[in-house]
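Quick heads-up: it's one chain on its own, the form predicted on its own, in structure tokens.
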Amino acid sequence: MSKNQTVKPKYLSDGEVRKEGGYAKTIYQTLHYAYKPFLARIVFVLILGFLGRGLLLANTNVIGYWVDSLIGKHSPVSDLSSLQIIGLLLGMALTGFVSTMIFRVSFSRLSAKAISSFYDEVTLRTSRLPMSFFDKTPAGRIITRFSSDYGNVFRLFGGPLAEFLSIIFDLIMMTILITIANPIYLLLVVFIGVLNFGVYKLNQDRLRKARRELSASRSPSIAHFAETTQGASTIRSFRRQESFKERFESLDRYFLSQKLFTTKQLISFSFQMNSMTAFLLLITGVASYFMVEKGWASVGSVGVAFTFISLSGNTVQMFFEWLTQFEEAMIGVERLDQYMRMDIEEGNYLPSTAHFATGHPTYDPTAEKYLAHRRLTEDRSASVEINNLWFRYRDDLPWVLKNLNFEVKAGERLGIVGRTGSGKSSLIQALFHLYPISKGLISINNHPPKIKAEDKGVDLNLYRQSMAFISQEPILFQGTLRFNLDIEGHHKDESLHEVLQKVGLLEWVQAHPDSLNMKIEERGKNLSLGERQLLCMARCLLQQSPIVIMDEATSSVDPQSEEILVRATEEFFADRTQIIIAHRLSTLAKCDRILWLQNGEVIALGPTAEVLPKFKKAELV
């Protein structure tokens, strides 16, 4: 086999659900939600706009009347001069014109809308999905679903629909003017709207399942770029970019081949149509001239028909061809809409502002408010308690933690400690309870999350409010310096110029000309790594959270930052209980007691000038 042969490669898409066969009647539910608030407009400017496209066609109908009183045979047009009759089709025209313009505008304004909230419901429940979705979801399929799908949806549905939507009014229209010209016209439309109603049946599933399949190859060639990307430094520390680059080769060939064979399948479903029509004018132009012959037709009549007749042949196939369009568009919503309709992690609850009833809990307007203005206690310290805790991230894997049972009291600094691979990192995991907890109880102050609905216990959301975390990897969002340190926008300058006069930045961030309103690009790239700890650890402190949690926050920063950190542990934390994970065992050293993991066991759990020395003594061993 050549190098270049395209060929479907074995992991592509890995996990991706394909879908056979019509749309889910969820498919419909979901549009109908999208459009539901404006459907009075869009009821509106629909009657208008079937109206303007009406007055123009008209105009046909009303030249054949007058060419049939021009020949001495009597029509409504008869008792009007030509000057009466020019201004009458120039009304029609110039108001079906405006009508036209205005339902085209306004209903793609209004489409737009609500593809838009479409897509905001979508985002909603996808950042409530379970951590697992993300572990086990390549980011590419989910940039696809974001960007691809989303784009295919918003071409049709955000403009383009306004023209579908025309073709059909025309369909329509000209159907009644054809019939109001000459009745026996209509057998010869309806015979070819069946003609080409079969040719789109023929190829409707075979179009349906390339694109589909279309949809299914994008996504692994785009996380395979995202994650060459990553991984550049990696990838040429060990000198792989030869076989990342036959990987992404091979991924955009079969994606580029299910382009070019969807791409064929559209011709010959668009040739198909055009002969059709070809038919359709040569059945008409036979039919007008023996039904003339017969005297069953007039020529101002024979006129309006084969226009509308031919016009209508070129509609017609405009309308399939649309409507395969329209199959594109449908499949992007049945994509969003699979994500929009997953199970969201259990405890969790989407905001009363939800609008699309998918079924997901979600919370009552008053108790979200009462739960906005509330924190779990108003002391500056909390305790966590631990009992009987058993912990793995699927039911497939082994376990990582192991019937553990502490207490970290109310304003204790709880050192821990273990080898790699110890569960340090899991058991924080646990503690926000990012993933589901197999056995076993957490709480603070004696206070579990309500997970399940039968549960006992706190909001998790607001249970996860009393910890605030930093982490060895510090993470800041594309914005504001404001944004990243208030997110939710509830501090006043002074407030902030306060933390971030406590981590040393304050000095820094004056002296930039943007001062709070400073640009931090994706993930902080434009800022140091020491930098971006410190901004984190001034939003830590914002959040007044009564239990601080670090996962190895001095790990990878330069000396005076790491100074600035253990110093926040002995100063501006020491009235809250904190949690502290540490490579350098030095900064564990005035903590209040120590716990030694090993293999998701408890070895020891003492106070520091216990454990700290037992420790040592068995990692050198």
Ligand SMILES: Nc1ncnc2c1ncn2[C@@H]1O[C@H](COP(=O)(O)OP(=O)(O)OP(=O)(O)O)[C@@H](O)[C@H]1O
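Here the rigid core means the biggest group of C-alpha atoms that line up within 1.5 Å when the two forms are laid on top of each other. Numbering follows the first chain given and starts at 1. On a predicted model such as this, the values are computed, not experimentally measured, just so you know. What changes on going to the form predicted in complex with the ligand:
- A displacement of 2 angstroms or greater separates the C-alpha positions of Trp508 between these two forms, with the rigid core held in common.
- With the core held fixed, the Cα of Asn388 is displaced between these two forms by less than 2 Å.
- Core-superposed comparison between these two forms: the Cα of Ser528 travels 2 Å or more.
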Contents of the next structure:
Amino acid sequence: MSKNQTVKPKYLSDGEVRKEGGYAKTIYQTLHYAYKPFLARIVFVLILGFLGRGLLLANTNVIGYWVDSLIGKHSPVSDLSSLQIIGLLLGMALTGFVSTMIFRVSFSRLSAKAISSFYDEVTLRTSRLPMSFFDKTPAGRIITRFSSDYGNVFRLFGGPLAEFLSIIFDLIMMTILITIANPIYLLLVVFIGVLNFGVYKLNQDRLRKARRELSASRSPSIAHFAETTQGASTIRSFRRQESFKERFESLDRYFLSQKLFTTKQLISFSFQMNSMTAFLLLITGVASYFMVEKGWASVGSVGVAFTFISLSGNTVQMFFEWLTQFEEAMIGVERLDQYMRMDIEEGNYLPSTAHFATGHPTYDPTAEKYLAHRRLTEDRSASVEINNLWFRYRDDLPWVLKNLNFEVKAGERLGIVGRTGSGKSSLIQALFHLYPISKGLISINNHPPKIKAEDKGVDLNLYRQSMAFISQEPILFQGTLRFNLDIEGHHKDESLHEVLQKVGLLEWVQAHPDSLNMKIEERGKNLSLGERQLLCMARCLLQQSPIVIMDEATSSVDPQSEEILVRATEEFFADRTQIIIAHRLSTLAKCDRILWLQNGEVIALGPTAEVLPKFKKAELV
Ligand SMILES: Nc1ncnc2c1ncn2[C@@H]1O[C@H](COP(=O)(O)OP(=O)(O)OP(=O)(O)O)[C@@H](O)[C@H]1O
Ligand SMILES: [Mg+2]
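Now show the form predicted in complex with the ligand, given that the preceding structure was the form predicted on its own.
Complete assembly follows, chain above in first position.
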């Protein structure tokens, strides 16, 4: 192990968290939540499966009895004719086969459902984690949990677990049946069990550690790959392909060395197990010889014992191979469970559809239903109050906004100016309460969001819904144009056409063969930046929120489209409260007031005609 640790790249150390020792205790609780709704059905099919495997294996015992009765020894089948015995064997095999099939199919289906519900619950919670989690965690690392780790989980719990259980049933049944054939063999079985378990225990920690290390070493290379594909054009223009390639290769080499190490551990384990089976068969042979010699065992029962012990060599080997997969799956469960147990952002709730009792605040169904139809205000505009606001992204980072105090009146149009990095976009983040506000208060129509249980205020989601936002980077999602405009699918085509008409995109959309079903690629990359901004504007129009916030919405459009956006602020949003951040000062000419920020502090706040010229003058110096 130490040899492998020396090649570990240093950036892994601040990456994945490695766990040592046993699984986190919570994962058993998690699996219980996942399987609970299916418990009765699962118990039924488990019993069916157990009996099915038993019937199939018990054929060996019947044959053993048959042999004994053929050589003239009394056995439970002595009174049956050969034809009857063959009938019995056929009946047992058929019933066993059908029961096993029903078990396999039903159990796989139920288990797949249970484990998918776990995935859903993890997704529900991860999507509500605090923004600081997404700031600190590379996308690749999150993707690894939901792809490769979940892949390991589903690869077992999604079906093959039935196979693993069949093997366990076989081992239990073999023990029972061998004991029925001759109780003395139970001693041998216990001896074999202890030896196998000992070998497994000797290897267990090493195998588990190797597998955990393997899971953790996968994500840095995926994270780097994701980052590289996103920044491909920049990397090319700076001709930095080599250094990115080298970093990827070094991460990938590390992953491969881990893979090789894990494989070596597995091969060594498998070799130990194989050697042991050979040794055990030898012991069984010698022991049986003496037992028949001394009259302690019948020939039939020796046959049964030999069949089961040579069969069990294979089954035990398979059992441990499956145990390996099982452990890999459990580590996957553990890694997803870790995300599921994290605290979600303060003030937010899980939807009432969340079933796992993880202690996260969850909407009460009645409250959720009530909130779904409620708006913070039915008016067309709302006021925003900011009192003694101090804001920073994390406790260990410097203040980004320092003691802000102002009010935006309902229906007012406020422009925000300031040099780059002065805190304009951060003010919007604070308005949406995307990060915890450590000092001060922000409210809409004098309603602050309710963050802690003891706070007075309105539901955080209701509070956020009262603001529509066009960000500095227009955000579009993979899907159709219709989906991007109307994410919740509430609106009719006419309404969509109407807003597209307003932003000047209707002709462009109608000229496209798929019209509203036009495909939008990931992050809208098949559209120009201007088109993206106009679409976001259309989405904002559809939302009908009393407050509209625009961050640099006119930075990437041509003069004609800029005019549309400026018109939007003047006409379409005329009766809304507007907060507009712009570098292009012409965009702000029609604002009622201007807020000038510098290093997170308010330098001036007053009528446009007063503040804008001052800001222009200061900027030119
Ligand atoms: N997610 C973040 N985590 C930590 N610090 C951040 C984060 N986002 C912004 N900052 C910091 O906050 C400060 C203000 O950034 P902000 O984005 O608010 O500036 P801005 O006024 O919008 O600038 P621009 O005009 O360039 O858009 C900057 O120093 C920036 O480094
Ligand atoms: Mg900004």
